[in-house]
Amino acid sequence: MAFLEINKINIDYVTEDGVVEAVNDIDLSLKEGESLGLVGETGAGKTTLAKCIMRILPERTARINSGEIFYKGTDLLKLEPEKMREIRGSEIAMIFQDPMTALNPVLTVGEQIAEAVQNHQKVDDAEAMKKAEEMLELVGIPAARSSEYPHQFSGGMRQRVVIAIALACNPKLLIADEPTTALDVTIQAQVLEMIQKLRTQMKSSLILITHDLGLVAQNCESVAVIYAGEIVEYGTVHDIFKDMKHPYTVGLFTSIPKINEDVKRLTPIPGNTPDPVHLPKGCKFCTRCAYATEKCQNEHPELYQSSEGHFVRCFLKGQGGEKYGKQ
């Protein structure tokens, strides 16, 4: 069994407007030490899947209808809350998207890192604070600033603190939820380089959630493209970038600028993502796809293997892959 194996996960949110189908029949696997990119537009279900792995979905509105998440052979969804708390933070850690809301404004950054350490390691206050200062130095912040509060740090520095908290207990699986969204380009590069360096030192696996295909190319070995709560294409970074099959994947690529092409206008994906309360009956992408047929509108395509290790959810079964890629 893989280091992390996700089988047929289905997650809904119960809202006043109806039932939101957030994650639909997602299957994924991750080997130890491997890095996986989850790519898709806002609202595709990427963060919901990450929170499901961490078991931090809101209990009042979220429902896990079916599926299994095996970590080292143990189904996380069947663990008692106390046992899951032992794993969360020590074995599996998450870097959250917004560092300002992820940090407690009334505790110093040193106290917050030390708290994470004491939750999982039998150390006293002094040892925990020493570890906190070491982690701050590791992420490029002077240990002397451990007594300062989150509001005294810049956005990039706050994100480094969040990373220090996530890595304080040497987790074996690190989930990074758009860790560079709120940062400028220069700081983005520094933060990602730091994550990769620390991950290599600790031999951790990585799930990188992003909508930036460039980040995936630089930091991941495999990639899953998610649309409307389901995987539409999955494979190695080389396979996806060199031989993309699904029209949504192609749309993502054609909507970003390329430094080697002189293009006056980018080509966006037409239309909007479907209402998750009222998803299309057939292919979820059919309302925005130039190649959609009546079959696409009425029948739901399965995820099939177009080549070794490369999976795609499309009735064209990869026959149009070459045409898509050349557009």
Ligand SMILES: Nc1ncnc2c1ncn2[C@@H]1O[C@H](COP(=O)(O)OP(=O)(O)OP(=O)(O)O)[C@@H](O)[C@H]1O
Given for the second form:
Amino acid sequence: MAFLEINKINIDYVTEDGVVEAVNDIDLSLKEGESLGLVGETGAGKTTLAKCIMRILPERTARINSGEIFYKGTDLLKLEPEKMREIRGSEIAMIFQDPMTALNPVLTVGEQIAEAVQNHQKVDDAEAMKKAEEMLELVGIPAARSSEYPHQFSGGMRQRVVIAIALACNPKLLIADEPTTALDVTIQAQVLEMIQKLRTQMKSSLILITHDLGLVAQNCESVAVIYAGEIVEYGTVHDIFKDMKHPYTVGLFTSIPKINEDVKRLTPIPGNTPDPVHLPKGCKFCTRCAYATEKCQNEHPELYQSSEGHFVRCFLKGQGGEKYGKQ
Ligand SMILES: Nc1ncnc2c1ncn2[C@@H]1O[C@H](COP(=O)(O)OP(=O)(O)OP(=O)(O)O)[C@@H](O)[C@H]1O
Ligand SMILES: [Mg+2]
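Here we have the form predicted on its own; I need the corresponding form predicted together with the named molecule.
Now the full complex is given, and it begins with the chain already shown.
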């Protein structure tokens, strides 16, 4: 069994406006040391899936309808809350989208990293603080700043502190949810470089959540493209970049801004993601797809294997590799 194996996870949010189908039958697996990119537009369900792995979904609204998440052979969804708490942070850690909300404003950054260390290792305060200072240095912040508070740091530095907290216990699996979205481009590159460096040192696996296929190309070995809570394309970064199949993946890819190109050449995918309370009954992308046929509107495509390890949820590209085009 794989290091992490997600089977048919299905998650809804029950809201006043109706039931939001946030994650729909997602299957994924990850090998030890592997890095997987989860890509998709806003609202695709990426954070929901990550929170489900961490078991930190809001209990009052989120409903896990079905599925299993095997981590080293144990179904996390069946673990006692106490056992799960042990795993969180020591084995599996998550870097959240917004560094400010992830930090406690009334504790120094040193105290927060030390606290993360002590949650999972039996060390005294002095030793925990020493480890915290080492972690700060590792993420490029002088140890002397451990007695400062989050508001005394810039956005990029705060995100490094969040990374230091997440990595303080050598997690075997790191989930980084848009770790660099709030940062400017140079800092983005530095933070990712740091995640990669630490990951290699600690031999951790990585799930990198992002809107940006370019970031995935640079940092991941495999990629799952998610649209409206479903995987629409999945494979190695190499295979997908060589031969991307799903019209949504192609749209995402061609909308990556290229530094040397005129901005007018951007081709964002027209239209919006469908209302998650009323998803189309056929292919969920059909409302935005230039190639959609009547079949696409009425029938829901499965995830076809187009070649070894490369999967695509599309009637036109998945089944027998037909060409796009109105039938
Ligand atoms: N606590 C919640 N209550 C109700 N609906 C929610 C809640 N959290 C997320 N949703 C809805 O679930 C769907 C998936 O949201 P999610 O945050 O997982 O998307 P995402 O892919 O992480 O998006 P983003 O790229 O903007 O972070 C969206 O339609 C969102 O509005
Ligand atoms: Mg998110």
